[in-house]
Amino acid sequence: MDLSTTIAGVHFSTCLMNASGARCVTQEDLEQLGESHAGAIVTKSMTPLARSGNPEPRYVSFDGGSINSMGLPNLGYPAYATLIPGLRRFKKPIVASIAGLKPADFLEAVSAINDAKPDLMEVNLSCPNIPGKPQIGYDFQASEELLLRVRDLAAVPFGVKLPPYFDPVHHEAMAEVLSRVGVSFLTVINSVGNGLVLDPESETVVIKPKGGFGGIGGRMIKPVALANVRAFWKLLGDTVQIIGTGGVETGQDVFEHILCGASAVQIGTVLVDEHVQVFERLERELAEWLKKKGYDSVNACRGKLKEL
């Protein structure tokens, strides 16, 4: 069974990879991804300076999903620029995820990471967990201005990681932006921002930052993730590859993302819960689904979702 895919001309031996943010902060994390069945190594979204992130507890799994307010803990882009060349020994694509607290941060990171020569750059416009900082991805004009500047600097193909959109008008507006700024792929979706999970026994919220508000991930956000994958697939077709993210726990979930139009799938909550061994399980389950449905490859069923 052929589980490989191609994104922006880069070959991935399997369509499964980690979502930026899930077990990808430290050198040890990244090397474990390299040694695993993951089809790529995606770095933590990096900022100019190292960040310890928000106070703990800041991540909690619950039945049906997870809530987090991590606050972008990362080593800083100078550290990742040093680490990336050494990760090439794993012979799989490296995706450098770029973030920032202001536009200049993104541009500094792109310039610094160019020299490390990752295969792709993912520009994260959708971190919902920095107190006082809005998600750029909900400001279409600001997104376009930033991505045009990134386009002028990036030495490798770049894409964007987007927040969830809930209105077709917003899908259309962002698709128009993406068609003008030269992105090669998009990752949808980041966590659903500003959810609230509480413990009724103790009558408290379960995470400390932001009064308990945080990004929701895991099984419960799969319908939102699939809707965003499908909406952008219908708007952009094959002009931009889509990496589906959100709600993936099983091979069936991966299959559904691909049916909606995803070329690859990232995993977050289940990777945190099961560690890197999860990739081997998901590969096996996806292959079983493809065989069951009569497909011999990931590409054969991509975007084949039928409408009534």
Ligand code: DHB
Second form
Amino acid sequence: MDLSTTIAGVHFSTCLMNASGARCVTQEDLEQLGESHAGAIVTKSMTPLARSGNPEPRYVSFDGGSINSMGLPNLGYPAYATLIPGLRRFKKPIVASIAGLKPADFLEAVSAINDAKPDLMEVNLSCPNIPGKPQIGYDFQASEELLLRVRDLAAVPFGVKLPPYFDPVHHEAMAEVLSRVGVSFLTVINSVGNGLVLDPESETVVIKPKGGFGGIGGRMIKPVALANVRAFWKLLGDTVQIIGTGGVETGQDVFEHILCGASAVQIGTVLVDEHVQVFERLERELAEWLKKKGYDSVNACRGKLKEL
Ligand code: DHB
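Structure of the form predicted together with 3,4-dihydroxybenzoic acid (DHB) (previous: the form predicted on its own):
Every component of the complex follows; first up is the chain already shown.
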């Protein structure tokens, strides 16, 4: 079974990789991804300065999903710029996730990371967890202004990591921004921002930052993720590749993302729960699904969802 894929002209020997944020902050995390069956190494979203992030508890998984408000803990882009050349020994694509608290932070990181030559940059327009900083992806004009400036600087193909949208008008507006800018790929979706999970016994929230509000991931967000993959695939077709993420627990979930139009799939909550061994399981389960449905590759299945 051919599980390989191509994103923005970069070959991936398998279409499964970590979602930014999940087990990818430290050198050890990144090396474990390198040694695993993951098809790529995606870094934690990086900012100019190292950050320890929000107070704990800040990540809780529960039956059906997870809630997080990490607050961008990361080593800072100078550290990732130093680490990335060493990760090349794993012979798989390296995707640098770029974030920031203000536009200048993104531009600084893009300039510095250029020299480390990651294969791709994923510009994160959708961190929901910094108090007072709205997700940029919900402001179409601010997104376009930032992406145009990134385009002027980026020396490698770049894509965007988007928040979920819940209205077709918003999918269309963002698709127009992405077409005007000419981004090479998109990753959808980031967590469903600012959900609230409680423990009714103790009558408390389960995470400390922001009064308990945080990004929701895992099984319960799969329909939202699939809808965003499908909506953007219908609007943008094969002009850009889509990396699907959200709600993937099994090979069946990966298969569904691919049917909707995803060229690759990222794993968040179950990677945190199961560690990097999850990639071998998902690879096996995906291959079984593709075979059962008569496809000989990921490529052959992409976008083949039937409408009634
Ligand atoms: C964090 C969460 C996100 O969903 C994201 O895109 C970036 C950062 C965080 O809280 O660290």
